[in-house]
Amino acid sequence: MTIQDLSQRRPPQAELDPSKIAFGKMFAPNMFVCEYREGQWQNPRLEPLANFNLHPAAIVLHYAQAIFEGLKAFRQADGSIALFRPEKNAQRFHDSAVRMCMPPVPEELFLAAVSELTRIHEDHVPREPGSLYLRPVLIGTEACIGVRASSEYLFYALALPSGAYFPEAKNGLGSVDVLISESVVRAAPGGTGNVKAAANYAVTLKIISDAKHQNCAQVLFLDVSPEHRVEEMGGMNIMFVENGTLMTPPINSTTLPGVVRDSILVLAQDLGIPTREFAYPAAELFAKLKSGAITESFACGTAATITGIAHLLTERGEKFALPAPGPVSEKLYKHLTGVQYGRVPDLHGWRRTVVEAHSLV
């Protein structure tokens, strides 16, 4: 399908300084929109950012039929602009739609949407360490009070100039404190923990808010097994270092397959860092934190990239200190961001150039 360009080009009113951009609060002036009606996707377009007109009975408002993705465009060392592994996001968007009984967005339409949205906002991509964050969303819009899938949908995408996800981490690797939740779970087997359903995040908001009152930037969730194994964080995956080996919970029905998580595991092998997919039972995690067997931990995700964890706290008041950032996380952060910004060779074909260097002003 041809994407109609109805956008209005407006340059930023001031210099996009990554150190001064609050994540998630600055929006580029245009968005991508496409409707699904009568069994097909239609009218894909770029248009000025504006409010939607939804019927009060829209299914998304009552039954949470909504999914989303998050990916970034990076200004390269040669001045071009490239998306990082958008094909992985397209596949996950597809899988999320299938699980939520929604019509999958074809990969070519997804990639065209995020590519064109980036292209028209080339002057809204901050310099390193900033980026242009892209948020594709799919919602059920049919007006119907009834527990069933919608027959009409809206696929749209937003663009946001971005700096650091965690203000505590500033721009760069940095570190944060994390609360380990023993009272709230984010997912259960057979649920939607392994897809990016919007409802997954709603159930974590209360405990994340509570964590912030303890100066914790995020929450680490445990699963519902008797061993209460480490699962993932509120909006990102987690990794540990034990005896020089990079450890992270395996992907299963309650864990989201993070794009940055996958990238780190591949790059770790490139760098000769041993990796192991293993979910610590809570008792073993606490014991190894106390003994010092776990020497590093960090959060990883599209928004957070890699952020060190300085302290892990329990709801019972225990506090475990870790060196953050540590040598392994620093090495991985430097290599990952080097690939994303074009300073390190892209050995795996992860960068998708959407604006060539010669076309930039």
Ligand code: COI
The other form holds:
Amino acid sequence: MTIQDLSQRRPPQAELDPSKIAFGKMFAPNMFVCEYREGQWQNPRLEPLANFNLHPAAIVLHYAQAIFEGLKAFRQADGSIALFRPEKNAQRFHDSAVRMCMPPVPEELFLAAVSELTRIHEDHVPREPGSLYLRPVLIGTEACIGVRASSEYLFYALALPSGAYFPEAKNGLGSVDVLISESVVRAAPGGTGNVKAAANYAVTLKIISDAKHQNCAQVLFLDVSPEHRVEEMGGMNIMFVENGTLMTPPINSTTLPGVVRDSILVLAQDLGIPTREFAYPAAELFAKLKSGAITESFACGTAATITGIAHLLTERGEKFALPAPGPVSEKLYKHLTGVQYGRVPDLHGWRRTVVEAHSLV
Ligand code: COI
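What about the form predicted in complex with the ligand, after the form predicted alone?
And the full complex, kicking off with our chain again.
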């Protein structure tokens, strides 16, 4: 399928200094758009970023039939630009669409959309530690108040020059405080916790906002099992270090299969760091934080990369301190960003070059 290029090229309107870009607010001037009608993907195109004309009864606005992805393009050490594991995002976008009763976007269309969107914005990709964050979205657009799947969809993608997700990590790894949610859950078995449904994020907003009053930048959710096992955070996965072993909850029906999570598990093995997929029951987590058996913890995700966790707080007012950033987190951060920015060999074929090296640096 050919993508029509109706984009208007213009240089960045503001300085692309990664330490000064607030995440999620600076947009590249063009977007990718494609409609689904009468059972077909139609008219894929790049065009100037503009508001959509959406019927007030569009199904997405009433019943949250919406999914999204997040992936990044990195300016490489040799001046080329590469996407990091976009095939994994294409696969997850497919799985999210199936779960939300939406027509899956073919992998070739997804990959062409994010590659072309990056290519036309090559001058909007900030230098390290920045990147171009890509946000593919799929929404149900049919005007219908009946509770059923839409027959029409909009697949679009935005590009955002980005620095750090957490301002606390603007110069690299950094660290944040995290509130452990004991009153709010984000997902339950049989729900949508293992796909990237927009509604998963809506239900976390209240407690994330409350957490900010305790100076916590994020919230860690526990699952609904009687043991209240550690699950994930509001938009990223979590890892711990215990006895030198990297621990992270396994992927199940309530945990999102994070691309960076998966990458870190593979890279840890490459580096000789033992890994174990295990979800601590809350009581065990608290005991191990108290005794010092857990020596490090960090958030990981496309937006967050690896961000150290300095304190874990409970809603009951307990506070556990951790050395952050810790040595294992630092080692993994250096290696992961080395692969993303092309400083270390790409042993697993994760970089997809979309702009070859040339004079633009
Ligand atoms: C990402 O890491 O790309 C995410 O989707 C998390 C978030 C910003 C919601």
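C-alpha atoms forming the largest set that superposes within 1.5 Å between two forms make up the rigid core. Model, not experiment: these values are computed from the prediction. Positions refer to the first chain, counted from 1.
Undergrad: Please state the CA displacement of Ala14 between these two forms in angstrom, with both forms fitted on the core.
TA: Residue shift at the C-alpha: 3.5 Å.
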